[in-house]
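Below sits a lone chain in structure tokens, taken as the form predicted alone.
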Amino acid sequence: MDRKQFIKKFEHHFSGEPRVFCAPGRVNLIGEHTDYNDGYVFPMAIGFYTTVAVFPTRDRKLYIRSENMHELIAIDLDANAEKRHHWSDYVAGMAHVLEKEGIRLPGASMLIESDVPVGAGLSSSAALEMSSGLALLSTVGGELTGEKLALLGQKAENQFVGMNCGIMDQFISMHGKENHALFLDCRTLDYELVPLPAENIRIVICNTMVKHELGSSEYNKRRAECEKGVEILRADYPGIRALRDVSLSQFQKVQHKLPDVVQKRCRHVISEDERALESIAALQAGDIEKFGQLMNASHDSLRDDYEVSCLELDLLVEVARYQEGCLGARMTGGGFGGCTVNLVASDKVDVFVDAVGEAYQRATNLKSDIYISVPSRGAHEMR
């Protein structure tokens, strides 16, 4: 987004000299369905951003225009905050949680534009929450730590929008760094930025263009099955709070005590936490091939043990793995559709994109949207 051009757009709709903030979407490289088990995730910010221009008013109203939706919404900060089941809920939710924190907002004119793909599982919602959160804070000259703003974004989504998400999306949108992915402990929020060699590697994200309806109900079932596993495993390991507290070797000693389905779910989460830890060690040792192998193993576990993949995801992964220069491929996100993430040698990306897109369309009659990125910068003010 060109800052000067965006300010001109703002001035077409509103008066004042705005400040401009942006926040990225994200893709998770490994560590899937571990977040709600207090485990580890390894996302990176992608080079697609939601941008917000903002200028304070003094009437306690937010005037929010979306360039993508060609729509202007007014929100009265003195009225009872209620969600509208609308894109503006993410901004209204951020205003609501900031006010609950004792930050009284004056009102503002806001222009929003985004190139984060919507509905692809790349966290366009967190990008909107974090960019609008920074924008709203600027109207009072306020500052919060990145961790605090991420937690408020999660609260806005959980309590206002009504989506029971974990902390990963908002956290990586705030803390992303160029040429680094972020290893996050979802229990403690301790994190480490891990270099990813962007000079010879690209992250290629392939969208299946499908989202199967059973996703949300199956997600809740998986959470319940994990909780059941913890309950049973406590008989042997009384100190555990979540599956992240059980090592793979401990699990293998007692797994026969679990019902078959619960055993599979627990095996995925526990082995995925170990893969996430191994991934960091591999990258720190410069072993990008090993990291790709761990991504492959992650997909196989999600497909076979956690059973959240689908025909389209498996097809995209299978086709990708046949391509020269592909070091690893897996589904990313909740599953039952959405995207795959692929680790591809930078000099093979163009051939990879053409071959995978063509093979997928031939097999499904669906044209995959394909996005290429390197690890990118987190939320910031554009100056």
The other form holds:
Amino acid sequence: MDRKQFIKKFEHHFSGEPRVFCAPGRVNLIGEHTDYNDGYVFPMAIGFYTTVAVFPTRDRKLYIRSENMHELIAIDLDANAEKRHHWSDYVAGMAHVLEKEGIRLPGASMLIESDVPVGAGLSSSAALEMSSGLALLSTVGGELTGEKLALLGQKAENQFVGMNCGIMDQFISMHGKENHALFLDCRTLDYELVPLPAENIRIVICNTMVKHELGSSEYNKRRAECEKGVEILRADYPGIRALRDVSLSQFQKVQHKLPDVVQKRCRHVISEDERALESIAALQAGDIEKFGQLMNASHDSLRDDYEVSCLELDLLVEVARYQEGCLGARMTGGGFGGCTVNLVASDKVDVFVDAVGEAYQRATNLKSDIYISVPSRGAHEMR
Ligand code: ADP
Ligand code: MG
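Please supply the corresponding structure for the form predicted in complex with adenosine-5'-diphosphate (ADP) (the preceding block corresponds to the form predicted alone).
Complete assembly follows, chain above in first position.
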């Protein structure tokens, strides 16, 4: 987004000289369905941003226009905050949690535009929360740490939007860094930025273009199955609080005591944590092939043990793995549709994109949107 042009657009709709903030979407490279088990995730910010231009008003109202939605919404900060099942809930939710922190907002005009694909599993929602959070804070000259704003964004999405998400999306949108992915411990929020060899590889994201309905009910089932696993495993390992506290070898000693389905679910989560840790070690040792193999193993585990993949995701992964220069391919995000993430040699990317798109279309009649990305900078003010 060009800052000057965006300010012109703002001035077309509102008055005042705005400040401009932006926050990226993300893709998770490995560590899937581990966040709510207190485990590890390894996302990177993608080069797609939600941009917000903001100018304070003094009337305790938010005037929010989304260019993507072609709609202007007014919200009264003194009225009872309640969700409207509308895109503005993400912004209103941020305003609401900030005010609950004792930050009294004056009101603001806000123009929003995003090139993060909306609803594709690349977290346009966190990009919207973090960019509008920074924008709202700027109207009081306030500052918060990235971690604090991420936690407030999660709270807004949990309590206001009603989506029971973990902390990953907001955290990476705040803390992303060029050429780095972010290894995050979802229990302690300790994190480490790990360099990716950006010259040799590209991260290619392929959208299945489907979203199967069972997503959210299955999500809740998985969470319950993991909790059940912890409960049973506690008989042998009394100290554990979450699956993250059990190593794969500890698990293998007692896994026969778990019902079949619970056993499979736990095996995925525990082995996925181990794969995430191994991925960091592999990258630090410069072993990118190994990282690709771990991504492949992650997909197989999500498909067979966690059972959150679907026909379209499996197909996209299969055709990707078949391409020369593809080091690893897996589903990313919650599953039952959404995107795959692929590690591809830079000089093979063009062929990869064409071949995968074509093969997927032949098999499904769907045209996959394909995005090539490098790890990008987190939320910031555009100056
Ligand atoms: P994802 O985060 O994977 O893109 P979600 O369903 O979590 O999907 O979030 C998408 C929702 O976020 C949209 O339906 C819309 O309500 C809101 N949203 C995201 N980006 C924008 C935008 N630029 N303008 C208005 N609303 C947006
Ligand atoms: Mg989202």
